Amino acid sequence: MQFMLELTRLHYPVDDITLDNGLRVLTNPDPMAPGVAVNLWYRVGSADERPGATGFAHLFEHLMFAGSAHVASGEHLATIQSIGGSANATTSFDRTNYFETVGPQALELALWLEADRMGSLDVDEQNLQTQRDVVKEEKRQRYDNVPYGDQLELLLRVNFPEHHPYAHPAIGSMADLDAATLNDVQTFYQTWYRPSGAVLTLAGAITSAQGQELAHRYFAHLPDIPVPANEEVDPLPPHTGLPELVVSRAVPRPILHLCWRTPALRHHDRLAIEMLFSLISDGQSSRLYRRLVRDTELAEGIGADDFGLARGTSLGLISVRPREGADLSRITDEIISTLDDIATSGPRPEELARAKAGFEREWLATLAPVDERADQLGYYATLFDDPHRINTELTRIEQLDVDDIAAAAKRWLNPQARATLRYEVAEGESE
């Protein structure tokens, strides 16, 4: 036990300042790191899109590499790669982020590139059409022409009402993108891509004084223009009436998803839900793996996770890949029985200890590389307004007890409050 306590005393140094134009700057010095991670979180995601104008947040993940006042289209990525660095971007419901990892000698170059596109992105008709076509091709490859490619869209449809901010995936509607005008897209950029809506994190071989001086040098000239507040959304009530969506697709196997409306990211029950999902699904000793895969041989695999959504309501699900010919109603009964047991009696202490140890191992491995650590700092600053939480999350996990898990199961994972998404194999398709 003493070893566990020592491991959880994390103290990553984090210096947190805000420039006069609203840009929040985090520095995490790590003199042993071989390079420096540059990570920018913008407080805009697909949940900030309005009906009829979806897909804009993800479109900018591509447009941001299409050139700016002093950088030609494609040169941002090519320049970083030419000096041995890496760069990429991701879009989600509540944020968009852009990141590079470079050697210390290239840090100023990376900051100059990021500042140039924050202040002067080149959004013209040619770039819009080119990147719109890129997004369409991405949708064909990742969503339209692969098994279970519409899975996320269907999960959101089952669990969120129409026009809810989380009712559509980040890829958006291709019809909406086709209808988007250049003015629409430029307005989206001018609204959200401002210093006051961003968090810049520098982690690695740099001192706090150096990081803050460089942030001032490259970003302080950008204007202070307020970014709108993200829309507040009331929590949704639990599901009633056991809603179910069954789809027939050309897929190799049926898939079963049981879904619940769970607490939003900053709710005090969130970590208990995460721990509950972990102890029932992670590893061969977890409850559902033993019951469904090993003992009854009803399933080939199982998983459970929460989307970690920040506004009002999140989405938790238990997913099962049944064996050929397995009785799906029996699988559902086994899951319900497991949840009822945990809600009534809680997990066994050894189960909870094993789940905590797994979380700790994965958490420490995640934070070891500076690029992942920078991303977590941006996450906590943007969505929790507390970058120092990176040092306390393990303590919060360790403080969870059996009663906390039981209470969370009872409050949020009532079997009568579930919804179901089920894939069936289309006629003529073999399992």
Second form
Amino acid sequence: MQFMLELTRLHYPVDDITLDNGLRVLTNPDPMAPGVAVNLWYRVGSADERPGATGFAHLFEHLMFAGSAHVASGEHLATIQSIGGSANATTSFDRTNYFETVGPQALELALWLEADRMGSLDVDEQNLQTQRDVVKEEKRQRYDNVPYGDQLELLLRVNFPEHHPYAHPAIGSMADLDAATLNDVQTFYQTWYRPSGAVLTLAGAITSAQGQELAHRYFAHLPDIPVPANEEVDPLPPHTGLPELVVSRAVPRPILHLCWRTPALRHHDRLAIEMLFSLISDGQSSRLYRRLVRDTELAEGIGADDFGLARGTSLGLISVRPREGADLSRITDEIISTLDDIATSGPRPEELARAKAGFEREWLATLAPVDERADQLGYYATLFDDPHRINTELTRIEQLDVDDIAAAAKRWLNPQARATLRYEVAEGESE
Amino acid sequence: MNHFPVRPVVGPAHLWTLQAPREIQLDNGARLWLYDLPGQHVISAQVVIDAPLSCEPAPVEGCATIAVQASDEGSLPHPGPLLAEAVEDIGALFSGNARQSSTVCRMEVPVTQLKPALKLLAEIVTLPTFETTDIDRHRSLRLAEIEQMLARSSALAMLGFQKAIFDNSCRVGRPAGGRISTVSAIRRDDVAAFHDRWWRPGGATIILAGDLPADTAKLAENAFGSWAPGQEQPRHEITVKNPAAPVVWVIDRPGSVQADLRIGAFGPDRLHPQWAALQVASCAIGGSFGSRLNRVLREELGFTYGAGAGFRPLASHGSFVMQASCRTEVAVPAALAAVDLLTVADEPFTSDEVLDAKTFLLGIAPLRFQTAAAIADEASVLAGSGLESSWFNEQQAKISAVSASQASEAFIDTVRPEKLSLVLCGDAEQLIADFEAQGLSAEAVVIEG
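In place of the form predicted alone, output the structure of the form predicted in complex with the partner chain.
Now the full complex is given, and it begins with the chain already shown.
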């Protein structure tokens, strides 16, 4: 089949070494690339925060731009842009990443800047306060001031018990951020931001030998200080008793989320669940789109996805934006009968083939730019301890058959093991 | 511990140019732009159709949007859901949108499936069936989108800004996707008639970017060769400035914890003689992290998660707009600080600022255009604006020659502080009182869908 043609062509070379101080360095040479991506994954995220200190990993990500021994506050980003590159950082549940993409002539500067802030942090009371204000504005802009802005927080609350590492979003609590001191900042930095807690990936116009040599030159002098293991968490049992959270908000339409506790990222069934979600929700010919949006016209839109969480338990959900006045129980019934049907009979072979073909296109598009490819390498090295998975993931997808999908549906998406989050339109807000 | 390595010096960037496409004129009036990009396994195919929104009949504005949204709901060879199945069977993704200047239909597909993908894209463009049930559903979905848009602060602020800057009599002065009243009036025959009249090869550009097989031109000619020319030329409207500007408007959105700011004015298009200098200036004022607006409003004052500004060119004229979201209590001080920062005559750009902006604009280009999709998107904007494919490289050359005084002068001439309109969306009572406290009078306005 055509799908296989790409597999034989696609192979990204990956050079994988570890410096004496514990820094893992990956190089993906791509002579045709116009620049080089520099990408650092630190294995610390919001799931490593303690109760009373939520939002800290993300606040800290901002502070990593607020100065180090040889770099002034704001200088890192401004410098990278002024030499014609781009830079940013993001914080998630299981990791924090920092990245630059630059022309080959500025690669060493990018490495020097990253090494400076891996070696030292120079934050004072004033820029701590400024970045706290900036983070509060980020929370208002992205969550508090937008319709359905508390969805993530509520989804986590429905699916994880209080104080579970995944019970709160990375943006955290503003009261906790207010309580953060400079001392907390330095402690967090010294605990997690060490060479042995990081993966450095270089992808683009560079050879493996150059990558290794430059990593040594800029990072080898940093001391090897152990980083604590990320706390392991036991898998949570499936939901029982059909828990449901209903909130009333000033929004134009209701929203319905059906949620399941799914296996953690490294579980064997992860890709089957991903394919299952894809074949019910991606594209106009997917089952639930066809059924809910096109045929019954009960929904304006649908989606299904898994959070891809690494520790113990992940979260999978099917989300529906109902049409005005649509009966939500009918929508739930349609979803349940679809899942039952797949668990009993499996998807039709052509449905699975279609989902695989769509996955292939997305995969190839994701890996096309060096910045996203570097990020994927950091992801597989950090969370799977196997960066070479970028060359084998498509094969794993290809090997899935309809029985694997049926088994995954049966095991993980039992309708009786769902939890529900529902937004209602607050009185007086409806048109 | 060894000592820290010395800070490396950055050498000059090598000059980079966007690859010129192979251009082929088809007999029916469409032209092909072929960008062969070895190593790009996903092909981006775009058909840019010369169907400006000014061609929409006024009572059914939004029909161009519905036409493109419903175009893949069934074709004569693949009726109903068979079309989406055929597209998705080969791993392709169709999308499209109706811009002010043109409608664009896009297909992303792995290179191994280019031939069937081009055939399906041509079917979508030339032979859609537009069943009544599909159009009725898309009308409802579009009305729901408008409702969701009116619930979002950023969208309300932008709609208010559009209303403040452009004259309501021209199409650019009205929402691109139509209003509730016009979308509600759209019927199947309006969409079919718009498609039949304006989705024609005259003035169209078919862009293919990726690791193109040797026979790509032939495949495209075969797929689109039978696309029949239309009878008339579309009318491209000249954009008209709102004669009433400048304004200070506040759009009330009860319960807001931030205000969305839009500050700006009617502006030039890409054919402005100082366009390169204006690009450099707008980068220095609000186009990067280290730009004046972001440095002051975010990094010094902590008023916002990010502040930016830039020119937004249309095919004819355009706008300049500064934007930020700030907590309510600092929104008016932030707006006034932004106006001060936009008053470049008080503090012209330094040569360092201009050098940084130029290096950024020239250096980021090869990184931005790493993928087939990014190159096809840029080509699509150029084609839709009536520009040649060589325009981008010519512009980069001009940017490299801009001096600090040219950047300052161009900006000072174009963005005049006394001509700036301020549009804020948020807690109107508080914002209007804050303006009053500064001796300014702000008008409460209502944005209708």
